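As structure tokens, one chain now follows by itself in the form predicted on its own.
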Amino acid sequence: MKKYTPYILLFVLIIFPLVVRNSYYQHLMILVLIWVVIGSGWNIIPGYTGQVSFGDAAFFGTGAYTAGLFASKLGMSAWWGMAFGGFAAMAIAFPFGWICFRLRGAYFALASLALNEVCRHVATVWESLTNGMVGILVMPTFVSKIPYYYVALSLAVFSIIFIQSVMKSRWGYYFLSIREDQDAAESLGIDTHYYKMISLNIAAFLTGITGSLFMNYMGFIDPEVVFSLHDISIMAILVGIVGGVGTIYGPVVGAFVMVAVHEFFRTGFLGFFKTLASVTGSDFVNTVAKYVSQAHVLGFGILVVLVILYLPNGIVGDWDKIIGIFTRFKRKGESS
């Protein structure tokens, strides 16, 4: 059963807009699949090669704007983005790379995030390009948001099976051999610097297409949404761990989690404080109620502490102690 899991879900996802006609479930999905193709992405960094990185900012907000000045500056589809926000994106990659490689650890992390605030601000800075903290706005190409779903999910598909095909080949085996032991990978001859560079231009390559697509999605960007650390950064790193670091399948679990938590805490636990206040009238729930829907951030610790305290190889990861734990509960309640 295990094996065809994935083929299941897959049918399940690609019925799924044509059964659900709700337009909010359907936003929701495809911010989902949009999480599983950033999560993918930062996951062959540090769950396969072994690199902290907090850059997944910079590629997903240089692929945005990539889609955007196409339709404001160049009078082009947005859609042209799609094909060319991944090569953009790995051109912001391949010099940082080539520079910051050379840095190990938590030096490395540093400059990643770095990378993120000065795209971030070179994007705030640059208002004849850019339009500065104004953004961008394009009219989206279609009314319903079947289209983008569709869109969308090819991309994630695609994007698991490059990841699972590249993690077969020679290239997989020396990423995984520098995570392990970057030092003895050297000692047998790897050039560890090339194919971090690599494992790195690919990140950057998915992350680039997605953020092409979320400007077209969306039709608006400005700096302070697509280089978001928090929005982009910290959450590409909470589906990878969450799902399970160094797992395929992992970021697809971790995004369909992170972002039901962020969307039950926005909702303020699926509309009930709402409800409450609403019936009892109480100015103390609507206050509650407020605070409740921006804390997601809370929600987001919460979750990662209780991961990484019984699940620390993520739900995918540990999926076999999380059956065991069902089987033994099962075997107690039977047996009582």
Second form
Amino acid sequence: MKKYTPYILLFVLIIFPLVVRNSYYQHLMILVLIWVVIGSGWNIIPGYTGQVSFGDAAFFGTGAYTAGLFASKLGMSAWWGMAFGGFAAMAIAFPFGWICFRLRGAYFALASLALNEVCRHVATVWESLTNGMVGILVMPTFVSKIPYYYVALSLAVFSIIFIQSVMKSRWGYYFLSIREDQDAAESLGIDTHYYKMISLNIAAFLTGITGSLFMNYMGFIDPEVVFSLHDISIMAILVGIVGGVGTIYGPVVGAFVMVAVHEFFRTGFLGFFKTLASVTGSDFVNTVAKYVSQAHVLGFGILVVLVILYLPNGIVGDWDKIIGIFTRFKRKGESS
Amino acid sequence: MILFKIENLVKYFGGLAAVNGVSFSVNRGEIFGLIGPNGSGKTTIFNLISNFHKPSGGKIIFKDKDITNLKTNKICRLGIGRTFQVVKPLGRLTVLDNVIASAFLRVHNKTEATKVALETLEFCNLIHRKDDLAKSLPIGERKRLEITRSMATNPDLLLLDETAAGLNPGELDEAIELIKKIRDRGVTIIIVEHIMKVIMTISDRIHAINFGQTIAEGTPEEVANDPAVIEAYLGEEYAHGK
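Now that you have shown the form predicted on its own, what about the form predicted together with the partner chain?
Full complex below, order starting with the chain above.
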């Protein structure tokens, strides 16, 4: 059964937009698929190679801006970004990794956080190139969401198959060795600096392409959106942690959960607070409703605390534990 | 024929000379013992050889090539394998995956790497644990895993850092057997050990150091009877008084 789950999931995802015609749900599924790719990319660096990164937005934003600049500066289609966005992100990742992989543990994490902020500031200040805070607007190519959906789906499938095959190869073994013990890896003849660079560049490439897709799909970007620390970098980490760090399907599950939680807060508990406000007519409830819809970061925080306390390996990593809890409940119910 | 030598090796940690002008050379195919009381600088010498620490002075020569400032991974690539006194298993990988990861140094596809790994596990008598996680092994088998892993990189020179410490008598005999078997494969060995039973039975030559300096070198009997060595281990009155 477990063996067939990915194929069943893939089949469901392929027929999804043909069955569900509601464009709101199609939009949510596109976001999920985008987060599958970003989460899987992020997962390579801390999950497999053991180097915690807070800088995913730098690669995402670079990819998005590549697509945007193709349209705004060169007058070409923003889809060209899909071809070059990944490489542009690698152009950021390469010098960064070259210098900062000399740092270990928390120091590397801080450096990646700085990379995120540097990129955001550059995009904000360099107005002649990026339009600064005004952002870049691109006319969407398609009115329907279905083409975007299938592009996102193929990107997600590609990245999962790609990561899976990398992890079965020599690179994968080297990544895991570095995660488990960098000194031991080095003494076994593994050039740890070089292989950390490879893992970072794979992640940057996938994240960059996704950024370009995001630009094409949303049609508008500004530095606060695509270089956002909490909406991109932290969200990528949450997708990984909630789903299961260091597992292939962890980010897939994580993406579903996190987009759902994000949406749950954004709509004010699926409109619960708005209804409450209009029913009671009280100003207080109205204010609460307004703040709740912006409090998704708080919700993320609570979720992370719960996951780390009860499912430290994420939903996929601790799947047996979850099953165990449910079967125990069942058995208790039967015996009483 | 000399395979490996160090010349006048010096290492300062701040003002402390951990290794102070040690020189020795190791012939191809021999088991070379390195002994000394706690804190005399044995492990530091190993860390200098594999360049975890940069030497403050001196030269390290392997196969007539100066390897003093090469990176750790290059040194392994040239054919010097090492184990760690404080074992460093890749905990969340299986024993087999641990060995495959190191076998990838010489072969580039997974089928061959797996083959080499299985052979090496068989050779080192750890094959029965191949599917267990490395972190679940007891200390004796962890030390054996260290040896297996470095053997999978196909080294010409193997540095064993206290691989017998903490083993029970049965395991000790097995460890001695294994080290002899490795030597018979043509691998030269430098071994650091506190357990005299091990080092005295298997070493061809022994080099003794204390406070980072050479105090004796020779066959096991010569070194065991050397006054300077007895003094370092037991105190002055045993060396001269009787």
